[in-house]
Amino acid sequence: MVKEIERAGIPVVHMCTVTPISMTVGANRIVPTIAIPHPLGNPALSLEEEKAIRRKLVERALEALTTEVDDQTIFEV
């Protein structure tokens, strides 16, 4: 759905915990995250902390989102 999505001309950027299967599914824009259970968090955290977290996540998120791209590319946080 991904490459669908982008072939319509709508930038997309998947967030995953695991990047080989973003890699396989051809996502062009990836954003690691934390954990399976919890990808855009860490409940054993402060909420202040894990707020945080996941405000770099999602900031990381939309920078890539405005990244111009020509290959599969991770952006790290």
Second form
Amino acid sequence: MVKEIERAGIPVVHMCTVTPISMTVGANRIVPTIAIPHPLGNPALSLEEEKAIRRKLVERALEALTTEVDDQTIFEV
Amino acid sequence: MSYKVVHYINQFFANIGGEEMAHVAPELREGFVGPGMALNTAWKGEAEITATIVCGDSYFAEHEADAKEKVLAWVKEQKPDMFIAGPAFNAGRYGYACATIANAVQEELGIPVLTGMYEENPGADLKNKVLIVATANSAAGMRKAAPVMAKLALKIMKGEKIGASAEEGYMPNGIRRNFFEKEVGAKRAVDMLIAKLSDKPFTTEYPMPSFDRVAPNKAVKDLSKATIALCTSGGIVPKGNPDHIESSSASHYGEYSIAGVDDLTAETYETAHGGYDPVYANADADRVLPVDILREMEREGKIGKLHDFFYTTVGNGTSVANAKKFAAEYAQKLLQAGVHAVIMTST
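Swap state to the form predicted in complex with the partner chain from the form predicted on its own:
Okay, now the whole complex, with that chain kicking things off.
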């Protein structure tokens, strides 16, 4: 799906936990996330802490979208 | 003397449980477990599974280094003649685990390996490194897959020469094997042409390599003026799943308005995805689709606007062809709506 969005001309960032699958699929901007059932959360933390982590991940995704890349790039958090 | 085989399977095939048990750490069991029986039967005593390693798919994906280390240590201790993983059919994380661990055993321990999966499984990406038998896309294909894998494995253990991929049933791995065709090239070409012209099935002898890569688009210049859309393969839908998106092998996607929505709650949203434990996403769907954070950023002026609609489907066992079709369609809608960038989340 990321590839079709990219093909349409819209920059896209893929946020996912299993980044090797994202590489195989052909995403160009990739942000690794926390866990498969809760990529952007962590139920072990308090709601405030969880939100802070989510915010950090989304900020990283936005950074990825504003960064020029030539090739598939993983934006580590 | 019969050959010794170590078999790797996931929590599902070991009968431990489905997604809710995908977190289980690797364990070593004596003898065969689950699908190992079909392999043992096919070998008729010439080879035998002496140990089975069971590992949860999420555990492997999330703790790859640790899982690898444990599995390698056990395999080393067992000194098998061969290591077999799966078959994984179209289970993405399982296929990835099978191919990755088989590759590690082969490279680090020098033990021959074999796995099996559906050709669209992301694990099949390693087919040039690891011998992978092509299987059907669901476990219903076990009866067909097991004898093919057993036969090929036995050949390898006996040190026999293995034939071409088309004869042995493995995925083409870039290694050419010479053999004599029964018919001359001219006849085969004419037969193929006639089949093609009359819309009958035919198999090319020289498939074109497919490198379907799309070059990255230019970065967003000014986030504070950009409209950002959220999309997901994690199956987030309004509570009650109004469009009945299937929990696996989705046949359609959903388009839902989030205009005026500040936060996804347990009362308003849930996941339709049947391929991961839904407890966390059902309690707070922002954990998969971060509407709360993007709304905050919109208010702060960090982004121009969060797009009024999000697009969602279930990525569980959904065919590549369908996923392509869904996204190609909604990407046009996003374009027409003037969306500047997309955040896609996956579980």
